[in-house]
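Below you'll find only one chain, the form predicted alone, shown as structure tokens.
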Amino acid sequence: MEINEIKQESKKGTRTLVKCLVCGEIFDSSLEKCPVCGVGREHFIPYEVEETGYQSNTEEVFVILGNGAAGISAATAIRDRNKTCTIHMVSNESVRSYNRPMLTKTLISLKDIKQIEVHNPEWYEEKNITNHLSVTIQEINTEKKVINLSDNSAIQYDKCIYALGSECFIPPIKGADQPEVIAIRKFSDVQRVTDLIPKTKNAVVIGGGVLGLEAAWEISKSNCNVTVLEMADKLMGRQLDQEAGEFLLTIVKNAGIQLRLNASVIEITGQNEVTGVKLATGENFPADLVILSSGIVPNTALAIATGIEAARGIVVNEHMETNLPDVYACGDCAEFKGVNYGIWPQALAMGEAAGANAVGDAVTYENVPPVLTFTGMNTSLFAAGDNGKTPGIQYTTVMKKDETLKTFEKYYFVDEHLSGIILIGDTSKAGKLTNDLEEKRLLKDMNL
């Protein structure tokens, strides 16, 4: 069924759903944009709700540590299967669950958390979910099954789901602790940027990944001079190949954003306030505001102190179980088979599996393939699959490029089967190509 057909049915009163291929969110088909990641209808596919069939109504107490994508997904999975249990969600933020990917996508226009809330207050009342906000977790006592909080309260639990996510990685750069240096991870970070923008003439973004470019594009709308400093020799090297990276670089520069590759930052200058960013070459870029976008670090310290096994993230099995009984982990803080991409769809899937299995259902998690999207700089980007990144594999490629239309397409094949996609400028075929990628469609059948 085509998306436009679904929309027509929705207008007749039949509520239908779609799934976003980018972030995995499921929502009403009447929406023109995904409420989580902001992509358009070309990234939607029809979705039918699958009834779990599993019910276990008990008086158990479930405590979810964290209220990000994984936490709210776990809470939903629990309530779908257990109508009578008690659910607590704990967060050190002062606001309820929100769509974190929208922080950088709407950096300048975001004024109220209600604009990006996952659910309104009534939803939590209806689901009988208690939020504990603005508190930190002091201790997880797995022997007594008690969570001790910073407000001197304690929650007794039967099952604990650790979903504390991650924090922005702060590079060891001199001057990075100044108040005008901000890593955007929480709504409060956006509020800090909003306060500084009116007096900002020059902004520097350290990091040229998706979040860094999104922030740069948003800040440029406030008539600031914006410079992006990327340490690597290409843009988004994990997802794009050399040609795609160069194509995107040209588009970024044409949008009025300065961008420097191979930029080794050694200092953020200024004493009472930020004045610039200095490179190892001696160059200094003036700055009143600096945005750090240098990746994430999983929040595992509390888990490790509790005795929960962790490597890069908390080690979990296919049921999101940790090495300790009745303790599950999911989202950016967890890793399965050594993998954690730190992306929204992975957090959703992990959270659902953790919540379902904590109730007693048998849901097996499989790693979610990473998808890269970017909208800004007067362009859009979509990349998925293996774009020539696996050593020892022989790839066949097909590339189409139009400098006038500013469009770029590249397809990677392994043994004549589609393995990767890169689209820049025109991403309208993303939905269809995602299906082709899942089916590993043959080159001869793709009419490229």
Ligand SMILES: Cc1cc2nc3c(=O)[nH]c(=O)nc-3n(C[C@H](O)[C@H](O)[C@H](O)COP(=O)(O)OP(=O)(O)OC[C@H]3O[C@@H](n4cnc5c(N)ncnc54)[C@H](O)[C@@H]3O)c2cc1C
The other form holds:
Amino acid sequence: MEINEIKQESKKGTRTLVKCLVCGEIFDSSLEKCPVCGVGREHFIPYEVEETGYQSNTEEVFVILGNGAAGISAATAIRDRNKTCTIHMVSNESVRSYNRPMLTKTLISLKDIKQIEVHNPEWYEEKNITNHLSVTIQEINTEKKVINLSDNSAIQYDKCIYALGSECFIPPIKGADQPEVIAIRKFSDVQRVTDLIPKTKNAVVIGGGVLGLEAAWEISKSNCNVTVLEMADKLMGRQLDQEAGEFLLTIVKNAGIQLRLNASVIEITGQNEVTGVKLATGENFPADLVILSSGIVPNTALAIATGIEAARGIVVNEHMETNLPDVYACGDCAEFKGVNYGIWPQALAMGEAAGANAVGDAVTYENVPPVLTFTGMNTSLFAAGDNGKTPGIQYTTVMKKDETLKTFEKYYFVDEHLSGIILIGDTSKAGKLTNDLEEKRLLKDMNL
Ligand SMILES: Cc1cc2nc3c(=O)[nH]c(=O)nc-3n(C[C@H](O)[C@H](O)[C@H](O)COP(=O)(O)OP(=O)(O)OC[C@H]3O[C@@H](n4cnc5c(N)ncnc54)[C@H](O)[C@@H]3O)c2cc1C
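Having looked at the form predicted alone, could you now put up the form predicted in complex with this ligand?
Then the entire complex follows, led off by the chain already shown.
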């Protein structure tokens, strides 16, 4: 059953919905796992459908550039409020919107796009949304209000929503352009990895963030030797603290993954095919497959070329408006108040605001607090809030660690109020603690 049908039934009181605290997805409460990010029930909270009330049925044409989380969220917000307008979605991928976070979480078992599609083809028919797939947007002419596409066609629009997301950052390493070096961003990247897996004995993952570790764990299931090379001196340094990083390090090593911190990669070696990864120290790690996981770069080039203001991302206000009239931006490619975490819940929320405001509604976007989860390596991890990262702030902490049970909990407080959480091994309290964090609960009330 599609989310919108579920919402309808929920309005009639026949179904109950939940919201995933990790990715913001809303779905039927009977599901055991979130369809977008795969986390379990401990991360769900009950969700009540809010009716928009706003309706404006017009003959306008809305063009949505990109069909990722932000694009599909914008399309849904438009159709919810305008039943008669024309909606075009354009993507250079050959597939309809899908749950991108599942790419690394199901890397080895993902065979068919249907496993992770957001909506089936009937949904688009019913909503009268036209998908333009496998076409690249060449130019946005904001004066003539025309989008020029790579197949020489053009779309005339009244309102344009720029949701072109981001690409993987490819570090300038010699040999990174070889076919066996893959950065996972699209479904087609997963297909390339799965084609190479049967002949892979040694895989090296460059980058020890969440996506790198997810990919490493998945690849290790296919009986390859897997090594993770991380440039920093700790794992997930942005979200974890020193103790949590060390705890996770032991778990990763115990899961059979080789891990090297302070690893400065200077070359991916090989003539006709990849043979290894070389560090500045001279060490060489044999590899037939290399996964690059080194962050993202927002897709802003087309916007900049047409005069849309961008810093790291396209600059938008709280209504997702850019500096040009009738052009909105949302998702990984946009930034609000200088912030863009490049995460699914933010893309959903920005997309909804962009779509709603483009129709004429007044929806204000607020930055979504980032949450980190990781499941794999025989453990689970949850980190949220400020875990001691703001300079000049005095934190109080409470830490509980059990080496036998392999569990770790740490709580950060500012002026006695909860500011951050790290859970490793047992994340069953994540939902409740997220509420505590939102309410900035006092240390004395937390029963720690
Ligand atoms: C492997 C992976 C795992 C992730 N895991 C998580 C997670 O666990 N939790 C989380 O919160 N977030 C996660 N993310 C991040 C999350 O998926 C993104 O924040 C989200 O998908 C962004 O959505 P978007 O719509 O802004 O952009 P995108 O999903 O990138 O969509 C943009 C679309 O535009 C297309 N496009 C770009 N340029 C052009 C052009 N010129 N012409 C035509 N089409 C174009 C792109 O191909 C793409 O299809 C993950 C991301 C990846 C890659």
